[in-house]
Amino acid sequence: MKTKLTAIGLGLAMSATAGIAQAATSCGMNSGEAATGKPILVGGIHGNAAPGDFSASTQAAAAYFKCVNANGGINGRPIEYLVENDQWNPELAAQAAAKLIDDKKVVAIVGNGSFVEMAVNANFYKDNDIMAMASGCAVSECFESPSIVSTNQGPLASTVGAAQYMVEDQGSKNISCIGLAIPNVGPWSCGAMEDYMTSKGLTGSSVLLNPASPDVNSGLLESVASGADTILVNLPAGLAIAFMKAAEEQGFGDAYKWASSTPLYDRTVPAALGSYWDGKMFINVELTPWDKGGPDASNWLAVLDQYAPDAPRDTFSQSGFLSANFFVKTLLAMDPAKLDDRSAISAAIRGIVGYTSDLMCGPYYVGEADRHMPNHAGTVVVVKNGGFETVRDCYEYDSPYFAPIFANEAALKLR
């Protein structure tokens, strides 16, 4: 258990708003009896070390599994959830996967949230015929691999979604995308945004920042020099805040239109941005806004309140909760005799078609394909009065990048 200074304050705020009445949870078989059979081993990998904490998704998945285990498990068998930390280190990520898959013999990987793990282990998962139902993906390998399917959108879809909103609702004609100069992150996602702009007969360009660079000002100037009318920030939150601060210094808040991919949809962002950006910053949200409500949304908060009161309640948490939820649904629909058979479970996961939830705008599906990106519809919020306000509800993105994905959906009769 971590006792971080900020967690204390956050926890107090949480209990003040959510602690009025303990809402009822709904998990798995809902029998109210603890599962006591032979455990089903499931793995999860998150990255939590100096650059950032990506553990929200595995925390939420763990909470949901606990709730399932307290409610009859999978036909009486509890899920034993083994979580490893890759510490943002590719070697540790490979070691964690070897531990879970070779040593512990887990039957599936669920709820992963990491910056390095998916790229390192994509082939390992494929070779072992195991499916990873990830939740916090940031790199291209996560979405272009046959054995990984993520509930979140990642930078590409979210960036395209943000650009689409700016074009359709804010009249942007020329967007400059600010991304990280890491090939499978920045160029990949900003490149898809450029393709989207070209496909609409508009102009798009990219400015790539080396994450080691202390100087964000030059990137800002480069972006301005490109002649863009809109600047789309596609950076991790810390770097994005630094970038916005440089823009504020130059007084660019009103001279340009501003948008961002999901990383800025974080509770501490409005305060960190300051009142200057009130009403000026449009942010694409990968899953639904936290306060949107709905049966799954209330269940998510109820499960966290009961089983992981200290866990963060953010987008990655929603995503981890959903991955776990869909996984349990899949197991319950399976032949109980095959619950220890890794290939049978992988086949069942690949057979998921048309699951829905009010935490997601579109349907969730997997299917047999060399790439998976079920989640490509989102919401747009604007920074307002120290919080966020929804300005466009669920809409589906449209970009040449999604053509093979739409084809898969047509084959699965989802389109």
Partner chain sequence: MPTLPLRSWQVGFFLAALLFLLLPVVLGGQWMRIFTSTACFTLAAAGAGFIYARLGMVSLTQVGLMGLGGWITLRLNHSTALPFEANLAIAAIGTAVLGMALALPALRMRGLYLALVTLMVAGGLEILFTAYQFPNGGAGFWGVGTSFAAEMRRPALAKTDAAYLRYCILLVVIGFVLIEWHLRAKPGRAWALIRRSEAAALASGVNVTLYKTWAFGLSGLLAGLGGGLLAGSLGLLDASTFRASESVLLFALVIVGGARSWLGIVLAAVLFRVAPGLLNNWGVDADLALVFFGAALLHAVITAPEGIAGQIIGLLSRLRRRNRGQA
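Treat the numbers as computed from the prediction; the structure is a model and nothing was measured. Only the largest set of C-alpha atoms that superpose within 1.5 Å between the two forms is called the rigid core. Numbering follows the first chain given and starts at 1. Compared with the form predicted alone:
- Taking the rigid core as fixed, one finds a CA shift for Leu220 of 2 Å or more between these two forms.
- Once both forms are fitted on their rigid core, the CA atom of Ala333 lies less than 2 Å apart between these two forms.
- Taking the rigid core as fixed, one finds a CA shift for Ile101 smaller than 2 Å between these two forms.
The form predicted in complex with its partner chain done, now the form predicted alone:
Excluded here are partners and other molecules; the one chain stands alone.
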């Protein structure tokens, strides 16, 4: 059976987040009574320093947990969410995990978003039989570990999805991928794009920037010199905007086709890019777009409006909300007597099969596997009229990388 892809998209119109309208929230038990029992300790780690702020995922998870706690918690018990910032520092990332797991005794990790944290702590999670339901994964270890599963796709899937759209819908023949020279990020994700292009008899190449001192002008000229007809930006949003500004200064907007992985899908990006890029920049979206409707999409915005009004509204925020939502759903289905048992909770998370949401194009699942990437289908938007316009609804990505993932889904009868 093939994975079911829905065309249901995401969210209230962004005007709702500006206070024009505010929907009612739906969280957990929906009792309307605050949870007062013994707290269930849950951890989260994000990176907030150069090369960017990835705290949107933990902020959204925290907002959802606050809403759950205001509505009965987990059978009367509130979730106490303990969040650490690794500052993109491997030593601090290891210390954060040790603090949460060894010292605080959290039962799970939820909503993580960091370039560094997953690479450092993947084996630590495995050794301690703790599951991380992440939301801002970017490194290979995050997707190639038995103890980590994310609602976001990460740069590999999003980059492959962007390339696939450009080939199938825009006629691209030669794509240059702009990434960061972090081995388990840029070469891994841009390399998968190259493999996709090769599998189609086409040409792909990579230009990798030094994350400590990225030179966008040199990277741009190297990409142009590759002979590409399409430039695919696979960078954190701030750096991606700087790259696009350099391209605008060179007058390259109409000389090449342009695409991006998910980080440029942020409500502030169209204004930051300006009218020059109107109709030119195509962005792969890991979750479903903001101008579509759906219960979880609407609830995500309503929860943030009420519990975190200043938090970002972007894909990583959606992912953090969704990870927290799936975690709560799993706890509510467990024996209440086992909610302090880390191993029991880890087993329950691994037992997730076929959760669905209008925020995702396909089912969410975990299972017993050496790698997890349940989210490998997305949509595409184009920057248009100061916002985003959907140009392709949910489609599944086509890449040699996904073969073992599809095999796991077949074993779980999801395919």
